[in-house]
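Take a look at this single chain, the form predicted alone, given in structure tokens.
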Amino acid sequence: MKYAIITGASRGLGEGIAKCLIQEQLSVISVSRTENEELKKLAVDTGTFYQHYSCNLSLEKEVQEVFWEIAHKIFKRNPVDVYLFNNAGVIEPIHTVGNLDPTPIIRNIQVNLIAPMIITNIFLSKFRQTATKVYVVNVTSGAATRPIEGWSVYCSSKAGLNMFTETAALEQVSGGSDHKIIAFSPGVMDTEMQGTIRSSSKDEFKDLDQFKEYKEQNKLLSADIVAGALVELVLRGNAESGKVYHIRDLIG
């Protein structure tokens, strides 16, 4: 059996990746905070294993509880893989620096960061020295790579994430295991992310009128399109660990 479980399934990218995996018949574990009524449905009426678990994913102590008893039951269970997608991300505090407020700061490394490394820890360390191979999806950002004026605590966390995939997918190599750890960055999506991002100001943004035009001009793409390609590129592709894929470099 295959099991995928996916951080921030409730909406988004996250629920776009539950769709296609459910309808690729993997027994699917969706985390957030709400359950998607959506999935659940479409996993009944697709005859696929589906649970939800509630769980906010910056409080370290929840993150270490919930993720322990997923990988414990499905370890009883001996699957043949694993696919881990860590999806869910914040994009606030949106502000200049000086103008920060603490609180979401730390929200903020808590979701993006800390979350993403103990579930992944958790995992690799359950599934160590038994024939179950890991896949591991940090779902990242261009901001990644780039400094984005307003965006210093997200360009920060998920560079941070970029940087743990690297190291992560080289240490797999070294001690000679076939889990796989990518991330991937899913561009400009058409979110709730986005919407918050367009209600920031210009003195907390710089580039706010952009992001505006994105949606505008219909630039932004579909979820599901994202979705699909990167569940594509997982089940399919081959994908090389340690690598940083990016959705322009799987649908052109």
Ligand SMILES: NC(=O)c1ccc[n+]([C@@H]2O[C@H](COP(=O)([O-])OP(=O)(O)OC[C@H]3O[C@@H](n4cnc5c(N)ncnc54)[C@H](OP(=O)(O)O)[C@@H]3O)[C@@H](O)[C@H]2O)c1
Contents of the next structure:
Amino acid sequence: MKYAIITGASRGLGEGIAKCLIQEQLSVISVSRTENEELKKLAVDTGTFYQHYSCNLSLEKEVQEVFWEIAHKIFKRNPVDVYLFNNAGVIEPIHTVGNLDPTPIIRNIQVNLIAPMIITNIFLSKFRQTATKVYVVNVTSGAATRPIEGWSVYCSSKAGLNMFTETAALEQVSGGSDHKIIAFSPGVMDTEMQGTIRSSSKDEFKDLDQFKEYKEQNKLLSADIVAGALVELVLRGNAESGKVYHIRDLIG
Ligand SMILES: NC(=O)c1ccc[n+]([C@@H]2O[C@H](COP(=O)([O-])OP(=O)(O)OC[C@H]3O[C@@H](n4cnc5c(N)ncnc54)[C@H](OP(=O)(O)O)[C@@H]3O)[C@@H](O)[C@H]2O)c1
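Could you output the structure for the form predicted in complex with this ligand, given that the previous block was the form predicted alone?
Up next: the whole complex, starting with the chain shown before.
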């Protein structure tokens, strides 16, 4: 049996990943604050196992409780493969340094960086020295390696996620483990996150006009197409552990 856990599957890229994996007949567990009814229906229609857990990823206690419960539950079924997609993310706060409130800074780092660290740690701990292969995908961004004015917190969280991915992958190799951990940068997609970006002001975000143009000129990628390419890489692409993959490497 193969399980996939996807954070942020209620919409956007996470929803696309969940849809693909349900169609591939993997058992899917979705984690976010709200549930996506369409995923539940798709699972019923395709006869696939699907379960939703409600969890606020900015709250460490909730993350610990929910993910240990998921890990125990899956462990008991002795799966062949476990795929963990740390996909949930937030872009806010959008503003220049000197104009930031502390609460959104903390929430961003908790959702984008601390939650993936804690969740990955739980799964690599639970499935240490078992026959189950754990495959972690951390969804990152081009902003991890390119400073974008107004996005200092987001850029920093994704840069941290890349380094966490690379370090954890090295450790798995040194420990003689087959578990894999990669990062994936999905490109600029037509999701709610882009809507949030476009609703900021020029004062907060210098490149606002460029991002409005992406939408007006139809340059945004479809989340479903990006999800399809990622799932293909993960299930059949023999990806290299520790590597940061970019959507442009996968689709022309
Ligand atoms: N869109 C882009 O252009 C773009 C570009 C590069 C990278 N990315 C990355 O791609 C990933 C997916 O982004 P997207 O565009 O699909 O975003 P999105 O449409 O805004 O969806 C974000 C998802 O994250 C979940 N989430 C946010 N805060 C949460 C919290 N506190 N607790 C639990 N879940 C939370 C949301 O679920 P609930 O609200 O239901 O909790 C939602 O399912 C993110 O990591 C993002 O940084 C996006």
